[in-house]
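The chain below stands alone and is given as structure tokens, in the form predicted on its own.
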Amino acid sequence: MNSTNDTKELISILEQSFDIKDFTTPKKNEISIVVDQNNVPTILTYLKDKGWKQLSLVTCIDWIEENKFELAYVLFNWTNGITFLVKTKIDRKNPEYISIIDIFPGARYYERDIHEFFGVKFEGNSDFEKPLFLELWDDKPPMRKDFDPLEYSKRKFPDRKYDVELSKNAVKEVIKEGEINERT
């Protein structure tokens, strides 16, 4: 059996086992799934146990318009070369999410990533909270559609008011002095 007929059986089961709310095949050996949200880890685990053992990413799209979060698990596969996309989406009002690092351990450092960025909280994850990047962030999440960084630089950084009458005249009185010339 080659790598096509594997992964089409893949998803046969995976159709047959699971709610796949959609299925694409975006590229050349990539696999993209939307499923419920209480099925990923269900997921997630069994594609592992199929050679899906590389968690490559996991990243957050915020869908706004939707009041939705949506959660992407990238896979991949050394044996076939087959990268998996795992997506589901989650409530953008109150982002909660379990976290996956009892089956990808390096998942926790993307779910602090997520956290720190959209503020999605990872139940099971002791460390989602703490900062990797931005350690004195006293805003809402920077990567939130509904983030206004102009709003937020003029507040951390008001503009500064520059009185150019008063320059000038301090120059002249310089001048005047005798400090320095007018050609220097």
Contents of the next structure:
Amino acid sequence: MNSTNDTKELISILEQSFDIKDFTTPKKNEISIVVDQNNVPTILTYLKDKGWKQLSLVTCIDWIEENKFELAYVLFNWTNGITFLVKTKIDRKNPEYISIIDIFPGARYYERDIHEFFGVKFEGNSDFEKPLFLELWDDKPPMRKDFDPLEYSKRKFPDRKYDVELSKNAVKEVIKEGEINERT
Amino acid sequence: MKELKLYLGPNHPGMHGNFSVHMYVDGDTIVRARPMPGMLHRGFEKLMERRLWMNNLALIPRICVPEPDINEMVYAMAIEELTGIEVPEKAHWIRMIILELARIANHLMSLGGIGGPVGLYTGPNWGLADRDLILDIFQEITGARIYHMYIVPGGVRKDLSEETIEKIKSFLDYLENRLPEYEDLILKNSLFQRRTKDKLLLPAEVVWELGVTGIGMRSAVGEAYDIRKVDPYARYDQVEFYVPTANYSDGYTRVYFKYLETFQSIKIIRQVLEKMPKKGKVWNKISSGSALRWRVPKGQVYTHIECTRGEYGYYMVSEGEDKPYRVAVRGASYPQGLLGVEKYLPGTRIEDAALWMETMGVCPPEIDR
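Okay, that one was the form predicted on its own. Can I see the form predicted in complex with the partner chain too?
Every component of the complex follows; first up is the chain already shown.
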């Protein structure tokens, strides 16, 4: 019971100090907030001090109709078991954002992952010199909604034509000629 | 001495899947290491966006090869949270049996499998033979040995029969007597002890820095940080079990913890079989119409469970359509498998690299998903 009171207090502090656009509880023990993109590092630092010491996941969602990318940071508190989702939206055109590796060093490869699959650049995370997952990739980032894998694979791996055409009786003819032993 | 570049992998060196590490070595010591994932990338996250909710059931178990059931569980949990459907009481208990059997199977495989990198080849043979007995039970319950597609959103596919329950009970009795032999064979072996004791260390600061979870975290931090205890799902809050913890995480502790956790899983399954309701439904429909027309209400949710390597989670976004809008997978070994390899594999010796991977619990299929 104590932990719920603590969380309520924490949320009221967050609401007072930051511009929180949306506050929901998607499930038991889970809090989700949508914040302005400039506030994310401050909020993550604040939550880390309050016990959300583990960064579980950083992920990206492509809202193509809104022309936005949504970044979601999942934090977990091991003492009270509450998951915190901090979400923010950034522009889809020339997507750039601030890296959080100073706060959570473990975010480094999540950011690289998002960079490769969505094309979001993270300022401060310099480790993009060589592709990690997608070597020799020559198309737009594949997890974007406007990337069509079927079209890509048809272009990249065109259907081959086979010159040899077997007639319907080909197998029988071979057997007749005695090249393959007929098993009856 | 001249620096050499060597490759670990991309076959399976102490792991379950194709993954490569480029190691720059000076003599026998690794100076720099570069993880090279991507050889097993099957594009699951993209595929899931293009398939029906029902279709995905056959796809998701393949994300993590040695322990497929956790995927079914998080997927089902996420959909249940979004639709708000109630899971029948009996289904919760059956799910726990499946998850714990899968945990034992995975622990047996890695307890035996540790024999590979240390050169104790009786280990893998024993481990796989005993794991096969669990696969037999799975086959009886679900019809499949590895990929079960048994835990579905809204419950489980089918009820357990009396004979299966008897079979599980006799298997647990067998395993409880059998496990001490593993201790004699592997954990007490002086070769194994010399290779792992006071080596392959994982200090607590590194755990927090990388975000390592599971056995690695619990053996270093000294707290019972297990999602089954901290944020219980299914009916884990109604069973008693003990989570081993320590303040010193070397290779030996982490392997020993797998051994200890297997006993706890046996204890959990015994309690489940006792407490499980005898009769009742095992599945509630999640949406009206046939399974091909399932729709999940709009929303975003993150669900997570404890797998053998740590926290395993799905971030799911639904737009109220017949397909998911986006699913992101949090593989349990992502932190130690990528940043961990880059930062903390250097300093170990070449022959310990595979052992490092195995005791840290790196599982490439969930990194390349």
